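Next up: a single chain in structure tokens, the form predicted on its own.
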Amino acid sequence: MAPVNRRILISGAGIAGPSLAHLLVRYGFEPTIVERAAVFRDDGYMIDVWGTGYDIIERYGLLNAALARSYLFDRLKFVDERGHELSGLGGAVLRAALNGRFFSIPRGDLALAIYETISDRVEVLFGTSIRTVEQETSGVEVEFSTGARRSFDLLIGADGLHSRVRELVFGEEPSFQRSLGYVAASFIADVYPHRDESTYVSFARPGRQISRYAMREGRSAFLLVFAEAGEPQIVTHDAASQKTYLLSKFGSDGWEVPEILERLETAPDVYFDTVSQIRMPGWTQVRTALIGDAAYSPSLLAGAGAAFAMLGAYVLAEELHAADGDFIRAFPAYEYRLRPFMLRQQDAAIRFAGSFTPRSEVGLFLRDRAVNLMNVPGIGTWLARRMLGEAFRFSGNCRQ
């Protein structure tokens, strides 16, 4: 039997709405994509995969095509001003402690990935974002930036952090985000001298952190994370004041400091945002739920908010197929399954972030001794298993 509500609009072409629509498609539904962006993008820093991430790839088929355009990092160091070790981190450790299930891919890589299923299969609307969402008893009717209107059964807010479709629906953005305390910066230089194949490299003084690992084609990336007292700020969206902005934060380091940061002030595209969580007291609201960061982004220091994109997008497209598009029963049945795991993950997430960029010197100092203490043989797997967190039972009541 065809499900009902089979016309389901879903707002962003990331990583959690073409995860979403590539099920959808499976079930008999008939997804339409709106994406804000003229072109898929596929920029973007790099994540780590294992756990629940090295699962639900594996669910979704897509695996091999992943690996295809990894990296494996075999190496995790810590450096001083002139470039020698304090401490470091083999990764045979992680290999260990994860089984082999673990490598490394960036953020647009992976979602190519995903959108080259769906590409052929599924309308996708680019350069347009949603104006307006007026949810009536049979359906939702929708207003696009192009001044179109359609209407659709369901609505699926699948656009980040700074999502349209939550502010339209649920309310305005400063009721849900919980900032950390961080700013990050990610980008990437097609030139840059240094290079320490298959190795992770950080320097950092307290409260701030930039860090580097080649890439395929002679590129390298750069991570920057700094703390901020108080509320952080966003004075601008502007990418020149961007820029000036991480100048002051980084410029009296030393290091390869100065010569990284040359490559961000001539560098096209530069990723930059507070860290932050979203959390809310519901993810559905009549016809319109939300996945990803959209509905609990963990924030970026957690490494695994594509993972969770993507595992939203697989219990949504479950509970939607196992009611047969009532969404009445799946809406419900997602939040049930999802929300105890994602609240542990954001509260772990909380813990996590000030040892990645510890404020103070004693803080880098006992995360220098951590990081050398991984490599006992032993400690070692039982601190890395700890660390990276528990992963999703998909055994019960998860629909094959």
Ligand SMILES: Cc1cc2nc3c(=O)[nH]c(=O)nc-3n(C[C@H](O)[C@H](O)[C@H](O)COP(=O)(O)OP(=O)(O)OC[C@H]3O[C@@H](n4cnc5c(N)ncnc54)[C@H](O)[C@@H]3O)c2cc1C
Contents of the next structure:
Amino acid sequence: MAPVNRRILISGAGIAGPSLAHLLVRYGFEPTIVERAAVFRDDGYMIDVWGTGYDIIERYGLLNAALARSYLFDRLKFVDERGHELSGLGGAVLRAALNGRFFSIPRGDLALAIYETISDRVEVLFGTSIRTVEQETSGVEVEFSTGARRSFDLLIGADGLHSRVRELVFGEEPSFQRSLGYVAASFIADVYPHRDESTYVSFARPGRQISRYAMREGRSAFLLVFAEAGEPQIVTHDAASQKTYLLSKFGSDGWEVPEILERLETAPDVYFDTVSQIRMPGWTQVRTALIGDAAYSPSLLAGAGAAFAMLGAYVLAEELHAADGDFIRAFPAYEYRLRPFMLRQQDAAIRFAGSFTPRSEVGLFLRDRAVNLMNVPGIGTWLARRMLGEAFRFSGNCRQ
Ligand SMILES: Cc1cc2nc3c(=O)[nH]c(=O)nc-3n(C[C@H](O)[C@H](O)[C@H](O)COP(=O)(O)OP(=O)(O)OC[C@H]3O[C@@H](n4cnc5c(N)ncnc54)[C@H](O)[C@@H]3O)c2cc1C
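Having displayed the form predicted on its own, please output the structure of the form predicted together with the named molecule.
Next comes the full complex, and the chain you just saw is listed first.
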């Protein structure tokens, strides 16, 4: 029997949106995606996949596609101004702690692996966003930025940290956003001469850090993170001002920083945002639900934003399927299963925030000692298991 409320509009073609569309098609729904960017965006830094992330990719049937695009993580090293290693950690420690269920993949490659499963089966409207929403008893009326008006049965906001659906249906962003005191930027350079294969290389000064990872075909991925006291006032979509801002933060640093900033200046796509969480009293309202960063961004510091975006899409799709599209039953079940788990993940990320990018020389010194300690047999595996946190339990009597 076909489900009711089949026509589902999803805002956002990042990780959460295509994940949801993938499952909705499987369950007989008719999703449409509306994406603000003109084309599919496949950029972003490396993501480490373990625990819930590994489990969820497996459940989508995408493990082989993801592994084919994956990278081996063999070493993490922190270097000084001359590139000499200050501290380091072998990948074997993490792989042992995780029984080998661990790999790294660029965010964009994971997004593309998901998107490719739906691109010829789902209507995707690029270069478009939602201008207005009216929720009626019989459905949802939307007006797009193009001026077109359409009706759907349900609306899902999967449009990230600065969600338009959240703003239109639930309220202004500041009521829900909690900054963790950092700003992050990432980009990929086509050619970069310094390469350490399978190694995350990081250079840090108090309150700021630049990392690189060598990719295939001579490319390199870069991640820049810096501490920003109070509420960062720099969220802007103007790429030129973002770059100027980053140059002012890192401009005088040594190591390879001048070379990296040179690449940054000419990079066509730079991801740039505050490191923030979204905390809301509820993720659903009438015929609208939020998933992924839009609902519960755990922030970069949780190290699993993409995994949790796929997880939210999975739980919501399962509940809609189980309720044959009856959102009055499915939406509360989605929240009931996921909220406690996500809150614990967000709390863990906040506890980690203070030590993420040490803000003093002493903090950096202690960070190096702690990283080196993890190489001591037994201690590393034990510490890694503690730090990597709990995994979501998908079934059984634990509707978490
Ligand atoms: C291009 C890109 C690069 C990223 N790089 C990194 C990174 O290097 N490190 C990191 O920690 N996180 C990065 N992120 C964020 C990371 O992908 C998310 O934290 C996480 O994967 C959760 O996924 P999501 O699908 O909920 O949100 P996102 O992956 O952010 O996807 C949201 C999607 O919604 C779209 N969108 C936004 N507003 C609208 C609107 N008004 N109408 C329609 N569509 C809209 C966006 O263009 C995007 O495609 C990046 C996100 C993007 C989009």
